[in-house]
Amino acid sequence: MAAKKLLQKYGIRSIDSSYVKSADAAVAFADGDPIVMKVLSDKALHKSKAGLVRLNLGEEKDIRKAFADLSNRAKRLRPYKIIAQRMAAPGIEMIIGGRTDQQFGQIVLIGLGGIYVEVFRDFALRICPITRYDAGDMLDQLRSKNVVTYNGKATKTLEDLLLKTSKLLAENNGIKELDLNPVIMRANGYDVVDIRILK
């Protein structure tokens, strides 16, 4: 959970989650609410494509079955961990992150996320650190601007996220890549669902 703690340090909220080592632990984490379970392994970067994600697990029997199935699938991916997360409320999937460029240094990125990253390639880049003007300009660059900002209702939230991410990257030069994907954006808030940090 080091990545989660790093985001918290910069005021970036990620969805409630916990590593679970047993079906009992997953059931206890759910505590009656619907959850998601995923296998995390360096050998499987595309979890959904590899069948390593189970969504909307509300019943105890479903949680236990999913844990057993994921554990079986993950045997070939050792070392691995299974993470349980609260189900995020519906919204628009976005990617926010950055990387270290040999020529320009730290670069921050925003765009459509989830499966849409490679399909639409609708994103904007800037060199860190950025200002609020830069953040607004990045949003203006997106073809999907009106959709992802909910016609302006989420503009400030997105600008704030970009500024916080830029600061995180600028102050942690050991990070080669940072991917928050997906970030589930809503008109009145967001949830960072997946965090990937490469050092």
Given for the second form:
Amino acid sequence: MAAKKLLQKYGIRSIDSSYVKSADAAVAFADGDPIVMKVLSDKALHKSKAGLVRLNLGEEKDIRKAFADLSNRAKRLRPYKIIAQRMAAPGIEMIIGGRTDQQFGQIVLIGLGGIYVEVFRDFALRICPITRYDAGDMLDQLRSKNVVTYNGKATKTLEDLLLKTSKLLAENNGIKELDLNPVIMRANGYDVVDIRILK
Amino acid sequence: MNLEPMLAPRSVAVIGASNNPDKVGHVILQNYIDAGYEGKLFPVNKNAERIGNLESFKSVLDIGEDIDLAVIAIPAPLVPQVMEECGKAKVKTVIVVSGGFAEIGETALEEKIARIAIKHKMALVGPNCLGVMNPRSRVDTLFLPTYKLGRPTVGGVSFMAQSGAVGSTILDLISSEGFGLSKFISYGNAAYADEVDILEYLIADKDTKVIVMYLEGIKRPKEFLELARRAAKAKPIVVLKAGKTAEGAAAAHSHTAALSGNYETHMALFRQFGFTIADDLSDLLYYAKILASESAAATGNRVAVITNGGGAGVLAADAVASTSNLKLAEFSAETVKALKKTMPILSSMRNPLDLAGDANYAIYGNAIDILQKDKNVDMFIIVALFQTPGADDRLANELVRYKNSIGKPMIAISIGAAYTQSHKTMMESAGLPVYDSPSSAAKALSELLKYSEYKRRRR
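For comparison with the form predicted alone, kindly provide the form predicted together with its partner chain.
Full assembly next; the chain just shown is listed first.
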């Protein structure tokens, strides 16, 4: 949850979530609303592909079954944690990320996210710190720009997220790699669904 | 590092000069003579009394005059001692042409010559390089005979490359273009002078209007980044980076790291700081040509195409529409009215404006007169096919005249063999860039617009 707090400090909201150590804890977290559960482990980068994500768990029995199933699958990925999150409303999945480059220092990235990241490899990079122009130019560079920036508000939201990420990277030199993926973009806002920070 | 004495030396010592025409040192000396170098020329050779018609010296220490540049073309193991002598003789700059250093694993030897250069405050280019060329001061350290490798005319484009082979190929190609060369620097292993020093020099050089660079790696990335932040504000820089596929993908823990490899990061830097990115050697020439000639900055993205061949006009229009930032201009009502009045025989008054196969210089002139007043037109592509009956040297002259007075970016497309080429050369040397394909023309205009916008933004 340290990652979540760090994002919060820079004004990046991430979706409400909690580590859960038991099926009971997961049910309590859900409190009647649909949730997502995922296994977090350094040994698994592609969570969806590895069957480590369960979406849209509304009923208590579904939550309990998913918890048991994920715990079973995660055995070979120790150490691991299971995280429960509010189910994000559907939208366009983006990735926002950063990395410390040995040559040029911190760089920031945006691209088409979720499961499409490596299929389409549609992304743009810049050296930090970036300006608002740079952020806009990054969006402009995406092949999917017409899908991603369907109105002025979406463009502004993404530019803001990029500027905040650039600032976060610049002020936290220890970060080697950062993935916010997916960041789900909707007409009325966004949800940072998954965070990965490597220090 | 002051490279000026290297590029405009008043005196040059060629160490390793030889009477044997197979030796590199022979070719270098001969090229100086052939180029008509007017400064003092001193061959240095341990065993010769004379080289050609020139008195030869056993050592650079025996010359007894100020030496601005020593070109060293002797076996690598002998280089350190000779460089020490250069240091003692107060030689200002040194080019080590010889190979046999870090490129074959002899890093200690390379570090040694770098230390000698630093100790004696001598600028050093090389080793393992072609060296430099400056047609203005008639400096030419290339060991490639002039009958094999064309030498460009004097112009505003400077070229820097690590690779000697790419460098000389580009030089050969530039020699058949109209825009001409300011400085050529092939810096090989970059033991001392590297990308940062050379780029800094070319930015400051008043004869350099456009910098073209072929990069494999960057020796001092942090310093390069700092320089890059202001470099393209000063003048256009066209860059071709090799190594798109060479990357050994390091174990990445995140998607971000998996995507943002070494090549991609370089590209990001170039785009962010207004460099013009070339994907190919031919792009280097296309972009250098327009950036060197274009006195008018692009103020908008709407292109008018005027043609004497319907098909070529449509191809040019397609190429414009295929770029990420250009579009075809829509002519204003006044323009259409004026065109109808002046050129009633035309079938269409739309863009691309087809003047038909019998259009001569006067018809082109009428069309450009009308279109240059149209506020919906920001740039011009003039397709001039010289195979047609009406196109001749008067058309070439007329286009050059408009180019110099129109106040908006203008380029030409002429496709063809000998007759076309002679007109192309004429137009280019008078400052009108000519392209031999619609796609290269449209790409060039597209890059000009990007650069103009960068300049406006970062002013």
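Positions refer to the first chain, counted from 1. What you are looking at is a predicted structure, and each value in this text was computed from that prediction instead of being measured. We call the rigid core whatever largest set of C-alpha positions still superposes within 1.5 Å between the two forms.
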### Message
I want to check Gly152: does it shift between these two forms by 2 Å or more at the Cα, with the core superposed?
### Response
yes
